[in-house]
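In the form predicted alone, a lone chain appears below as structure tokens.
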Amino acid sequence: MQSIEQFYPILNQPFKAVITAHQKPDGDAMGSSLALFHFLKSLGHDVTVISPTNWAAFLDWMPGTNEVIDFEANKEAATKIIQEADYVFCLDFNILHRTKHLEPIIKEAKAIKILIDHHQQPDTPSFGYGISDVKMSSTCEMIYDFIVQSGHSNLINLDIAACLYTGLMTDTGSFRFPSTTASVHKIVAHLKELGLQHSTIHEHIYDNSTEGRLKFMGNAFLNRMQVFPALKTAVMAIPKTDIYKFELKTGDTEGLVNYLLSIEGIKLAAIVIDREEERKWSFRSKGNFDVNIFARTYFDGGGHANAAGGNSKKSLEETLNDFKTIIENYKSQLTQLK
């Protein structure tokens, strides 16, 4: 994989590009994709954003979301666009299976793949150009650097600023995670100087819950949460019946695991959700308990040291029992965390 800097001169030549992210894109995945979309369009390139799946409705306000193609809903059209592309920008993921059913289409495409991501253990041989930096707070921070370092900071307009701020805000937990460096605040300051109205974005993301989602959360805390004080661990298991009962939509469970980590004394938080095809895990931790390694070792996942995901083909009850058994092996490490 060649460095991303070697791609900068190519920005001056017209090309067809596809931008994609991981399935069920979150604020950082969608924000970085749309920020790059607007940037490349301003340079005169032919650009399409293709999401592997649908996304949360609370992201629909973002400039350009109406032009994003949902691959699962438009497979034939999306496949044709990818096959005709010169480049495929892969954002906020570093291994192609994170794009779900889009994976074989990207693999077989003649387009050169470009990686911009901040997760651990990238599959670098799959990409022609790229940058992987786990020290970055978000992929949106990396897209900001991509624009500025390629010499085009003057092209950052309010649409790009709004998209970038969304990813910066959501992936840093509203700027409270350790990944929030001085550089992140400097970026936000620049975006504010351009006229960004940050409070409106907070409202779009965090003040859009349905009545059903709030009732679901109440039920989850009351009936689905288990706390193990001796292990400094909390876990929540969400059955499919809850998803149907409260009519949950994509994105309605996002951020729920962070509430578990807010419990006094808890250093490891986990939530598992019973999906149609598999059971999806989310892990969060404090201190030096590495949930990236934990997820990769036991749940076919990965991510960051303090935030990761995974999955299991076992039943909800079986994978939950596996988790409870596994954490007993980490009792010494967990109890020593301060």
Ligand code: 5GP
Contents of the next structure:
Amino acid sequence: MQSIEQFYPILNQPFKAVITAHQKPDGDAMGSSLALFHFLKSLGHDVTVISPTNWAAFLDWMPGTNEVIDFEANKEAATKIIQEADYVFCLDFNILHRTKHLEPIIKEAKAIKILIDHHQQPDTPSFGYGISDVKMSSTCEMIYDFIVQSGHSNLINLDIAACLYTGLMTDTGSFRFPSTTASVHKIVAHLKELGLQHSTIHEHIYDNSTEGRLKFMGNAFLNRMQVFPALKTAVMAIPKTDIYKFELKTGDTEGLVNYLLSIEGIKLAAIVIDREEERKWSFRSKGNFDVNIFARTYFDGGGHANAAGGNSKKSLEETLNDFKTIIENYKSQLTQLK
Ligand code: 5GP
Ligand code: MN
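Show the form predicted in complex with the ligand, please, the one above being the form predicted alone.
Below, the chain from earlier opens the complete complex, with every other chain and molecule after it.
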């Protein structure tokens, strides 16, 4: 993989590009994709954002979402666009299988793939150009740097600012995680100087719940949560029946795992959700319990040191029991966490 700087001169020649991100794109995946989309379009390129799957409705307000193609709903058209692209930008994921059913299509496409990402252990040989930096707060921070360092700071308009702010805000837990560096605040200061209305974005993302979602959360805390104070661990298992009963939609369980970490003394939080094709795990930690390694070792997943995800093909009950057995083996490490 050549460095991203090597790509900057190519920005001056017209090309056809596809931008994609991980399945079920979150605020950072969608924000970085759309910020790059607006930027490349303003340079005159032919650009399409293709999401591997649908996304949460609370992202629909973002400028450009109406032009994003959901691969699962438009397989033929999306495949053709990828086959004809010169470049495929891969944002906010480290390995192509995070694009689910898009993986073989991207792999077989003639396009040169470009990686811009902040997850651990990237599959760099699959990409022609790119940058992977785990110290970055978000892929949106990296897209900001890409625009500025390639000499196009003047092209950051309010649409781009809103998209970038979304990923910066969501991936830093509203600017409170340790990844929130001085650079992050400087970027936000720049976006504010351009006229960014940050409070509207917080409302779009966080004040958009249905009544059912709040009832679901109440039920989850009351009936689905197990806390193991001696292990400094809390876990929640969400059965399919809850998803149907409270009419949950894509994105409605996002952020729930963070509440478990708000319990005093809890350093490891985990949620497993009974999805159609698999049991999907989310892990969060405080301090130096590395959930990326944990998810990789036991649940076929990965991510960051303090936020990772994984999968299991076993039943909800079996995978929850696996988790409980595994953490017993980490007792000495967990109890020492400060
Ligand atoms: P979340 O728990 O919010 O779904 O994901 C937490 C972090 O881990 C995100 O950065 C996400 O991209 C990553 N992640 C989630 N699931 C997986 C997975 O199955 N494999 C890998 N490699 N990363 C994951
Ligand atoms: Mn991210």
